[in-house]
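Just the one chain here, the form predicted on its own, laid out as structure tokens.
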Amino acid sequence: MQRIVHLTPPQFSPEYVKEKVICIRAHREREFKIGCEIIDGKLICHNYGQGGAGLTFLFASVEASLCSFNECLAAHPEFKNKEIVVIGAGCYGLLTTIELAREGHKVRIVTSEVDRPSSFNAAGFFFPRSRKTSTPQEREIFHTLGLASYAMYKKIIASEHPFISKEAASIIPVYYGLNIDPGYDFYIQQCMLEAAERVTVDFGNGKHYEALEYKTLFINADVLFADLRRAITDLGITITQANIAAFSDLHESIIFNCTGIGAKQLTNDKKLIPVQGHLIMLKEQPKLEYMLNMQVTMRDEQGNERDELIYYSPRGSGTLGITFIRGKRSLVPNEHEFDRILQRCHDFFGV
């Protein structure tokens, strides 16, 4: 018989509505952009288009980053005990610029957006699947990525870490639609995962759902972040803010290109989309311990059918999304969107 799962749906009427936030994803077509090449005498170290994973693949995308600069430093010598400066404050420019550090580089950050850079905005889910226009090849780069990220995330639960602790990371249940593909397969046939089980969701007030329930990793940003942005303060390194229009307008000759959507003007990299994104962060909710992906079908202005997603996960007091809407840089507030969600929340959720 299958089994049911009782859960508490969130609460989002007004009075519990924290905050709408809109963030721009650097999604970049295929693959990301990880890999080293000189331009105009300076050697520039290429780490985005994660835009969507970004804490999904963060460690082992740093860690193939620095590789690919160390095998630059072997076969161009002439970049030794350079000084080096990381563009990008999110996730992976600080990342990167404390492993720098903690190599014996000298290292600075230079960011457009200091206090909240757009991975600072994830809701936390561990989703490894690789683009659908990706090749074999480029595939084998997701599981090679998302495995090394995933074995780095079990560190940190088990307080293994130097510097991120274990608060930042956690494993609960993941509920997600028939429908969804978060692609665990090889997570599972590695054994670093088990097999989903197929549950119905029960809310209680009516409301069951079809279900696939992993056990994986819950990513609590505000947790990493806090641990990051201590690690950058204790090793004195500092944060410039300003907005940089080519690499030219940087003195030093070794730059780590950590902007996300930034490197579209930076680099003209024609396979990065802005993916736009809307979120609402809840406030005084009870701790629910569970994550939740779903698909659901809405129809739009023009009353055409579109299928959109449902997301819940517990970071912070609660967060509800999400839109993926391509092509879109706007951080204007878009309300309408922002309906939309509490609108599908209130169908799928009941309350």
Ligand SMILES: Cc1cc2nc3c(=O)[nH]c(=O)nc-3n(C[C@H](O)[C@H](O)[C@H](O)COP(=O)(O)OP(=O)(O)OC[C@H]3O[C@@H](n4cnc5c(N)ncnc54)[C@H](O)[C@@H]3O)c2cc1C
Given for the second form:
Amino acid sequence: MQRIVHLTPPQFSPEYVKEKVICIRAHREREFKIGCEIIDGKLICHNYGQGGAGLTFLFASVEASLCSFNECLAAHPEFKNKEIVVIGAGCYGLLTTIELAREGHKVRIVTSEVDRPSSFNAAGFFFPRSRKTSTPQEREIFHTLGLASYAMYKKIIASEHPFISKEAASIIPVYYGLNIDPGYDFYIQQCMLEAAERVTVDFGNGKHYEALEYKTLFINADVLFADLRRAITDLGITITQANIAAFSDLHESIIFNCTGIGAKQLTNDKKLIPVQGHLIMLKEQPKLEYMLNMQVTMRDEQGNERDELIYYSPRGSGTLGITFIRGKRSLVPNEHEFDRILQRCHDFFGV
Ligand SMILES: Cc1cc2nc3c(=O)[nH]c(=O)nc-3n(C[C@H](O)[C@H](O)[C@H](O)COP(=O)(O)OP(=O)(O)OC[C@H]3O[C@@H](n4cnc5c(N)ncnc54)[C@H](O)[C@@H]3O)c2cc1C
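What would the structure be for the form predicted together with the named molecule, given that what you showed me was the form predicted on its own?
Every chain and every other molecule in the complex is listed next, the one we just looked at coming first.
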């Protein structure tokens, strides 16, 4: 008989809504951009385009970027011992800077946004699925980077990371709708994850759904960012707030480009697409240790059917979402999208 999982629904009536957040994922078609090139005498090291899975691929993407940099230094010794600047203070910019400083490089950060870059808002799913359009070779890169990042998160949980505390990640139950593929098959084949169990999720109020239960990673962006920022401070790294219009604006001859969607202008990368996300951060309530990602169908303003997502993560006091609006880069809050999220969550959770 199929197991029934009794879950408490989150509270999201107006008194429980803390903040409505709009932010942009930098989604690069087919594959991320990791690698170095020389432009006008400067060595530019790119690392962007991980889209809605930036936390998922963080550790291995940064390691791959540093490997590419070291290979370039070997091939172009004229860049050895030159000063380095990292553009961006999202999770990619911060981690890259820390690793460079720990390797003994002189490095600083320049960034347009210090306190709330896009990555600060991430819900924390481990979501390693490759792009539908990726070639088999590109898919292989997703697998390699995903597995290596997953292994690093396991080290974090085991308190084996030098500057990230174990509270930055945990293994918790995650419920996916039957038609959602999070990209875990490869991890199950590699014995990194247990196979899913089909269960009935029951909210105890007449609302129940078929789902696949996985035990997998919740990445706590609050803790991760606090630890990254602490390490930056401990290492005495300078952060300058400025918007960079061109690499030539910077005096350093080595530049790490960790600008997320900012790379679209800086590099004129046509494969980079903004994907707008709306999230609702909830107020203090009993902690719910599960994540949920299910698809529902709603009607839009024109009366057309539109597939939407129900998203819940225990980030903060709970985070509800979410939208994936391709091609939209505006950061002007769209109240209508927030209302739609609340409406579909109301229907789904029955509260
Ligand atoms: C709503 C939402 C939910 C998400 N949920 C998840 C999740 O559940 N799991 C997961 O794995 N990932 C998730 N992510 C994805 C993850 O957060 C992103 O992939 C991540 O934002 C990428 O980080 P980044 O450091 O590359 O970019 P960002 O965090 O966007 O940082 C870019 C930095 O570059 C700076 N910058 C940009 N252009 C310039 C310029 N011209 N000059 C100077 N500075 C510049 C910005 O100010 C910023 O500091 C989510 C993202 C969003 C938006």
